[in-house]
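The chain below stands alone, shown as structure tokens; this is the form predicted alone.
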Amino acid sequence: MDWIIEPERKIPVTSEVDVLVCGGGFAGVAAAVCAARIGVKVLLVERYGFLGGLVTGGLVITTPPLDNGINREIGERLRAKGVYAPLQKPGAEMIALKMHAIDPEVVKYELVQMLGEQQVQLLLHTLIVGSIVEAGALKGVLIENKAGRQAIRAGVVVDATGDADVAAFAQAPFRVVKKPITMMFNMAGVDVDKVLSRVGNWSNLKQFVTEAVAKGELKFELGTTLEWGTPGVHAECLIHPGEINVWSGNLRGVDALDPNQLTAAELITREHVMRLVAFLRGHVPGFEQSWITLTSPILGVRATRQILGGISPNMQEVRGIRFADTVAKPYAEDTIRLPYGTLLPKGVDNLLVAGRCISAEEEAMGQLRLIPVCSATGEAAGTAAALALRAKVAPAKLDIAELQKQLAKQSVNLGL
């Protein structure tokens, strides 16, 4: 391999904040809002030009209920706009909880409003390209955008990048997990009643497509069958009449940290979206007058890096144990709980993680990467970051009882 040696250069420090949140998905927004409400100066950095992460960019717009802590607040804001409602025909095989549909465009707007109400600084179109570590403690990050390379100093950093980018740059230990990738897309003009009279329910759509592949009616190499945490080909009704959200199948074996493999995945899955839509319009009654309104701008990556934290619970443990240091309970009516150690990477001080890159066993992540869990861990991480700064201790030394007391004030029912 050939190499280019860059000359040494000075990097301007463009911001100094109390809490820096990296990543503007549901986890990052929750972290930023909750930290700011405690009275610290917060900056959120996001690589795209909008907030919401895989919800808005990946069209992951069906969710278990938003009914605890900041999740309830987000759900109420969306319900007030008429864009958060139970699915017309819930896909029970995906999760035991009742699923809801949300409108991604309103989500983009409401998340910005939530940040603005708390005076959170926002920097979009910016990549995290390095971590600033001194004596084992994270002091900030390096960023790049149209203005070039810059630095941000921070008292505590919350890594909500989904890929644990900040933790990896800081050389915190992690493992890499590969899960099937899916391109999501929305269709309008669908005669839903007519479709369901033919296929029975949306869960049967995968079998319908599988049979078409076997008959040679559809050239489709992506997986159509149900896997753990991945529904294959599937669809659900959305907020607006005649509009559906479609899962276009599972592309397996992709290393989503490899840009060449990600590029190939984009091309393959978009090709299959077009093939699938052509098949549906030509072979399934009710799709004749339908059209694609949007393919997801962000590829549906389910997993990449997961940090190795103070604890890595499995699904049985997060469903059955009342951890003494419980800091996240995503749902009011489900027993899932997460302890503080899942947010704390080993070996690096002043860093918390939230979202799908938390520390947990791989088999649990099918449930722990869902929207309400991401925002619940973001709420816990952002609150912990602000309290640690106020107490002048590292996040790992924070008094858990104080954190739990503050979360209770924020209407989080930890079920302790």
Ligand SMILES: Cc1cc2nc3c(=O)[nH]c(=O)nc-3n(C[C@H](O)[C@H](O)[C@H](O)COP(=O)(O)OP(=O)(O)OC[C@H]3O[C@@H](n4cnc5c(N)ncnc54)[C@H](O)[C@@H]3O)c2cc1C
Contents of the next structure:
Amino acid sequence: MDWIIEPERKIPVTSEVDVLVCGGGFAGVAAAVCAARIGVKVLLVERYGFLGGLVTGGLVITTPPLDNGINREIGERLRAKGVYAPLQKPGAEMIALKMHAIDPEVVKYELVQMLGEQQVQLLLHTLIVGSIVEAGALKGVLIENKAGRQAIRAGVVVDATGDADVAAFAQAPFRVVKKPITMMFNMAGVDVDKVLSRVGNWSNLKQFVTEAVAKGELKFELGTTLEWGTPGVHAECLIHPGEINVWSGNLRGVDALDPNQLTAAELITREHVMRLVAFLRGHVPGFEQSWITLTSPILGVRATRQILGGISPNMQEVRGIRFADTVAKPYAEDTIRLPYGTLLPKGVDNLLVAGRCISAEEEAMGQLRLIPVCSATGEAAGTAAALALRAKVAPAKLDIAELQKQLAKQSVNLGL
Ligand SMILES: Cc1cc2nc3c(=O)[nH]c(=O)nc-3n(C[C@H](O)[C@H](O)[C@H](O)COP(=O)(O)OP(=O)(O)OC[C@H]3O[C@@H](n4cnc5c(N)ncnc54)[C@H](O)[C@@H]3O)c2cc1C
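The form predicted in complex with the ligand, contrasted with the form predicted alone above:
Every component of the complex follows; first up is the chain already shown.
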């Protein structure tokens, strides 16, 4: 391979903060809000111009109940604006999960409000590109934006990038996971009653589409190296009349850390969306007058890196064990609990991880990647970061009872 040697250069340190939160998805926002509530100086850095990550940018707008701790706060804010409601006319499996729909545009706005209320500093349009590690402890990150390359110093860092970017830059151990990739999209102008009277329920639409592929009415001969999982479509109603949110099928085998494969995935999933919509408009009664309002600005990558933390529980364990060091209980009713070690990467001090890249067995991640779990881990990580800083100890040495007490004050019912 050909190489270029970059000359050494001085990087300006543009911020110095107590807690730095990297990534502004649900995990990052929860971490930043909760750290700031303890009274420390918090900065959140996000690569895009909006918050919410996959929820707002990936159009992942169906969530299990937001009913414990910071999730309840978010749910109540959205409900007050009329944009958090149980799915309308859902398929049977959705009822089982008590899925709710949320409006991505209102979510974007409310998350910014929540940060503002706690005086969290926000830096958008900024990519984190490296870490500053001294003697095994993370001291900050390198960033790049239109102003060039800069450095941020921080007392404790929360990696909520979803991809464990900061942990990887800091050489913390991780594994790489390949999960199906999906381009979500929204449609408007759908005559929902007419569709449902033809297909029965939204889940049956997938069968309708699969049969059309078998009959050759819908062509999916896309790509030779990237394999389509399901050619199906799974649609849920939004909370606005005539609007639906479509989960249009899975592209398997993509390494989303490889920019070339990710580029190919963008092109293929978009082609898939266009063909699917043309089919729906032409063949499914109720779609005749419909149109695409938005394809997801962030491609739906479910997983990339997963940190190897102090503990990697499986599903049976997170559902069945009341860990003495439980720091997250995402739901009021469901028994899922996460121990503190799932947020602590091995080998690097001053770093906590939250969201879809925490440490757990892969088999459990299908449940642990869900939105309320990501925010609950963010709440725990942000609170822990601030308490560790205040107590002048490394996060790994934090008094767990203190953390649990603080989370209880924040209305988190850990069910201990
Ligand atoms: C197609 C699909 C369908 C899904 N369906 C559901 C569902 O129905 N219900 C459900 O509850 N969950 C669902 N999920 C899972 C859920 O949406 C995610 O796991 C969850 O939203 C992840 O939240 P997060 O905050 O951990 O990460 P993300 O939402 O990925 O947020 C990470 C943030 O960090 C930023 N970032 C990343 N790298 C950098 C960097 N280097 N520098 C600066 N910023 C950076 C990103 O821009 C992003 O804003 C689905 C996921 C996908 C992909």
